[in-house]
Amino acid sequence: MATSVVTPFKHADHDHGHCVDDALAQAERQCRQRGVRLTPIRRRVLELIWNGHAPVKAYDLLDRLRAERRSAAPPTVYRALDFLLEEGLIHRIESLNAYIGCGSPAHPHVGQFLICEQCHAVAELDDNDVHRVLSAKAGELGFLVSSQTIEINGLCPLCRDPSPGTATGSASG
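Hey, can I get that sequence as one chain, in the form predicted alone?
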């Protein structure tokens, strides 16, 4: 199977408003289909995560929520994050202890994340070949893989060549 780009790096003319709207609409559909509630606070946390294409930390989310709702507390944010993770609507970037929206929450997948060291943008890949190879190598050592997340650091196309029109990727998602 070929590598699937779940969420590409965004290029200069990316329609971010459309991107956020699509993510929220997808989340609402998915929650409705699964019979779970996307409460206003869960929806708002998801929206805050999608407001940028860089990973966001829980306490940054809390600060943004407190600007809107003085009563927002850490358990509120962590419960919302737990729900969003469980439903596959977001991913946790372990190395940064931060969260990013999932570009394809309706399709369960393992994630390979390309993290820009300069602007902190993240692209998400889903490559089953990588998953299979690592699982096989682990199995050779008698290790059974229960979950797998790969994080690769480097420079995104815009940071490598900041001149207009040089970035690759899709405006959707």
Given for the second form:
2 protein chains.
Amino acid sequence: MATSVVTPFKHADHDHGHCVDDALAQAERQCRQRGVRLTPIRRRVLELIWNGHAPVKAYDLLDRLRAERRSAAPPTVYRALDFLLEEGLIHRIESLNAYIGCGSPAHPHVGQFLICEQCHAVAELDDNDVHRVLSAKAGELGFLVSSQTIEINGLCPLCRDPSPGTATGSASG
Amino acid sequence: MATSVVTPFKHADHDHGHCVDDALAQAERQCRQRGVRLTPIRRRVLELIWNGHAPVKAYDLLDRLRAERRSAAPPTVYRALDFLLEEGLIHRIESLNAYIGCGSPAHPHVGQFLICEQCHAVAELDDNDVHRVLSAKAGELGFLVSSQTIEINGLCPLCRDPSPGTATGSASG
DNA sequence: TTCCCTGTGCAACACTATAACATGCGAGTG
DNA sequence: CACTCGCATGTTATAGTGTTGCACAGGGAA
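Switch from the form predicted alone to the form predicted together with another copy of the chain and give that structure.
Expanding to the full complex; the earlier chain stays at the top.
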């Protein structure tokens, strides 16, 4: 089985501070290695995105940025997002016009996303079987694949079958 | 092989009038059967979308509608699009914010789209193997799939390997 | 007739993203 | 030190995408 889970669904009580710290540390390291600058704005936007495991919209980021930095404007956010996308630190969810942190920024890939319609949590896969099947089918029509947008909607394990005492309805932690 | 091609890539010299006529006739029939109304506006929007095998943007439709009907406004177009989407007569391409005619509206399905980055032609698949693989992978994480957005970018056969004398660079016919 | 339902007209607005040009600021160089 | 080059950010405006809310028109049913 070639299933590679980049970011699984998290339990409601997982230590989310850890997720954020890891993601930021990894980003710092990677940017240093590549000789690109993770400026305060870019770092803060990444941190805001990692506040939860749900996709975040650009103008929500802008609102939160503005609360801290009077000068924040749409370009402020979109430039930071462009940088983070470029460096593979976040992904864009096309069907939501929203952005989410990447759990495995070091190696370049396109994500395959499982999006919970109820709590909005997102898990990320990078699955070779999926790539293979799609490339094969495309190949049958003579089509040469260069990139893929794969976004699956449905119910995450917690919302599908909530255990007693388990919180649902939020992906904020 | 369970590959089902809903709409293949068309040769540049195919009889496109036929595509349009077929699509409209099928839409008329289907709407009559279901007891819903394919009004002149809705029919015209569908026809404009079927003008080519490339996705069309809402405001391009609006421009063309306005040339014929002074009163056309954004809601005019979006209401027609909502209706056509609802009836399965068109699909929305999330990664392009654009709409394309469905070649098989009779049976409900989500499409899998191959999008040519050069000529913008789009082919539509409805492939069970792809569904199966994705559902299986999702299932491994306890995720229950309800719908899928699958949009593959790359090069169509004609743009990938243009034969001498074969026109490329347009999906308008 | 009156009522109701659906479709359309119309104005305004909300949300998403980019363009264009100005300013700041730090690193490297002479 | 001054200089300048390149990148990041500030600022204003605008483009592109989609929705809300209410008014009106027409046809079928009571």
